[in-house]
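In the form predicted alone, a lone chain appears below as structure tokens.
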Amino acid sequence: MGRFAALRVRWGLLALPVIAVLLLAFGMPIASMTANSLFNHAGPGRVGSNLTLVNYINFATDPYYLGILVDTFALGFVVVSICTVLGYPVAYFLARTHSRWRGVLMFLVIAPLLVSAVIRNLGWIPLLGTNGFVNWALQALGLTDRPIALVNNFLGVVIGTTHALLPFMILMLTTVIQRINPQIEEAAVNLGATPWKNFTQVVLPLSMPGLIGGYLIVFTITISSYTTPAMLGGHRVTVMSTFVAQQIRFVLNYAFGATCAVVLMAVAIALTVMATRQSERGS
């Protein structure tokens, strides 16, 4: 027992430099941001010295700011719903297939994660533009007689964010579905269950912890993302992340920008904790 305690102390000492770096790189900026949110605005680029909750009160009582928060949540809901619908069949196939190409397919799934968000979004712009491939294909197939606006709007942000976060949903679901014994599904089929009943009454309930965990993770990353809304949304889509950047970079209202960032961070932390607990239940 004494040896085990000494080993824990040794590993704890080895972790101290990493903890110190994390506190300096993340803890101090977050603490500074939280502190700025509790002071008044004293002019462009200046934070006052009077402690106040007026920033939070203004955010909670102004319909404009609440509307931005609602739009942010709407974006998260749409993206995570699309990721769920598209990701579940792929995850089920990857979890059950014995094909020798399974490794290649898994690589294709995670490939978007290997590309910089900036490069990925730059690749979408010519595809979704007015004269891009998607509009050309839609008009060639006779589905539309004029180009459709697919960038610099909410739809463009949804497409880019879904492409970036779909791998997270697929990986979460694949891991959980692999833990479901295939014999349970075979037993349900032998008892007369149709494929739909087998899915809704056997596979889906057993994979629910992973589904909820993936749902919360994708939702959290979506509402916190900045690059995709800024690049594919242009200046026409305002979500919390772009609004925070606007307040700090252009309006120079550091106090209120910090307040919005704290609100967004609090929501993200709460959802991350929920996702972690759901993942632990499914393990």
Second form
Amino acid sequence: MGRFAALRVRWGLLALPVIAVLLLAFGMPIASMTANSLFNHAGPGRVGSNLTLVNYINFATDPYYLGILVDTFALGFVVVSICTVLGYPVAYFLARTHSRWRGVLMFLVIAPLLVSAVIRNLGWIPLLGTNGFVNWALQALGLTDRPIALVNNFLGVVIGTTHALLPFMILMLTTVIQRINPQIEEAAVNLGATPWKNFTQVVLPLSMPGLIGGYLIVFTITISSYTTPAMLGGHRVTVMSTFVAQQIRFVLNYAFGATCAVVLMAVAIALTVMATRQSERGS
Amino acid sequence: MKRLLLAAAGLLSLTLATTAGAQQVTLRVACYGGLFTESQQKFGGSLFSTRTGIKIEWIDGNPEDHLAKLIASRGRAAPFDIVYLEESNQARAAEAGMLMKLDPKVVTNLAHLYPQAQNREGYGPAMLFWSVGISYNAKVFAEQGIPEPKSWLDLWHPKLERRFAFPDIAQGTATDLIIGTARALGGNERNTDAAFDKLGQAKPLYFYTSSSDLRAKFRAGDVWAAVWNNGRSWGMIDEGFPLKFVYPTEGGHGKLSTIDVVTGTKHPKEAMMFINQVLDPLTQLGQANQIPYGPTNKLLAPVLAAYPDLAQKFPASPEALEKLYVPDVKAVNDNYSKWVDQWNRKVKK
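Would you mind generating the form predicted together with the partner chain now that we have the form predicted alone?
Up next: the whole complex, starting with the chain shown before.
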């Protein structure tokens, strides 16, 4: 065995405790949940002993359940899109600026991550309420004559989730854009590229890894988020996470709740794998 | 003599020390949280700890969450020793074998409770009577020219669109809304299809899960009316908020809150002693005075009769409770999963 191989084995040994913890803390609960989904519901809080796919069949054949999955993904796509559009210019600026305000700006970007989800959402509720600041401002500016429903609905969840996850998108993009050599852009401009062409054909393709990374993080956190849909959706918005919670906490149907959780996890994993492959192919 | 005194003092301190050692018990009590837990601690818990040396550790949550924890802990250590539930989830917990029957020799106050508060199977009794009705901001209603609500169906008034709140299905009060609407439409607990169609047409601002949150929305002027309970509504009225709490003509709903010992507790006797304290007239009166839920101990009848201002805020007697509609708990439990499903599909959107 060469010296490097031996070194690699030793590093591998060091990773063992973490792998063991991960297996215990994540692997076992997921395995037990998956097992629950493969048996019948036998009364409140009871999983039966008949091995069956009936929970999955129920999920796949009922438009209502499929609709929840669609809504969850719709939320994910809307939030990712808004984060990309809002985040890209900020990230580009942060990556290229030499301003002494850069540190302050960076802090402002990260600020939402320093506050817990519950507190952040509690802050949004009075701002977005019927008699809240945003509605007051919209009416004072004459943009609307009656209050708009900004919270306790899908829009409220989008606003809260975008606010929470925008930092991830900006940080991912900033890191990648910083690595794009500014001379490449200068070269493109020197060769006669318009600013738009420079952006679409040079900067954007080169920042693809950041976009994919940001998309992965923002999308997967959005589709699995629970607190914000529960708090800003007014218990009107059903996404997979709130539905799973309802099935397990209130209906006490562990088998079906586990099924929905497994479906969500499987789709999230599939999307992550697809995006990673896409990004590898791109680079 | 001096030596004798010293010996006696030594013996006394030894006895005190051993009793204190033997009584180093902490009871974990699952309660509703917020102001309610505070008042239970103030008028029950602290008195109990002073008298017995037993400590109380409060675990706050909705009855539905407590039930979920009990069910999830089946076959393992009990998550708490005592649990405050509502009549409907008490029945589910008892069915799952999670509750102990009480010993009337320890819970001596059981003998003083109204018959309606007794549990027929010997589980924990109702520790208070309360009710569900309609709470509305009388000032805003007058300004907007909205008539005082007389029926559950009056919440569908066009001017109330996105100005009223319904309880979420995760809240026990949602079952009262479903049954109330069904009865207003000629149905009942076992015939709720029309009610779900009607509820599906309602346009509430949101579905609340927390009374404290609803209270904040009443205060902010976002919510003008809600299906709510008497205790929290009177809490706001007593603070001078222009709220009114009324029973619709179909009848307000009479409700029971229960207290039980959890199967598998290491301290069943101490837990029963605590329940006895909660049923004590002193504790019950303190509780009723702080948040107006009705005592179930009949020894308080003459006291409440002497204070009609207080007694009007809750069902103060079995007669008052009988004027209200008491939903059939079995029907509620039999239909609960179906109701959640219909709620998801028709109401929540």
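Positions refer to the first chain, counted from 1. Basically, rigid core = biggest C-alpha set you can superpose within 1.5 Å across the two forms. Keep in mind that this is a model prediction, so the values were computed, not measured.
After superposition on the rigid core, the Cα of residue 26 moves by 2 Å or more between these two forms.
Core superposition places the Cα of residue 272 4.0 Å apart between these two forms.
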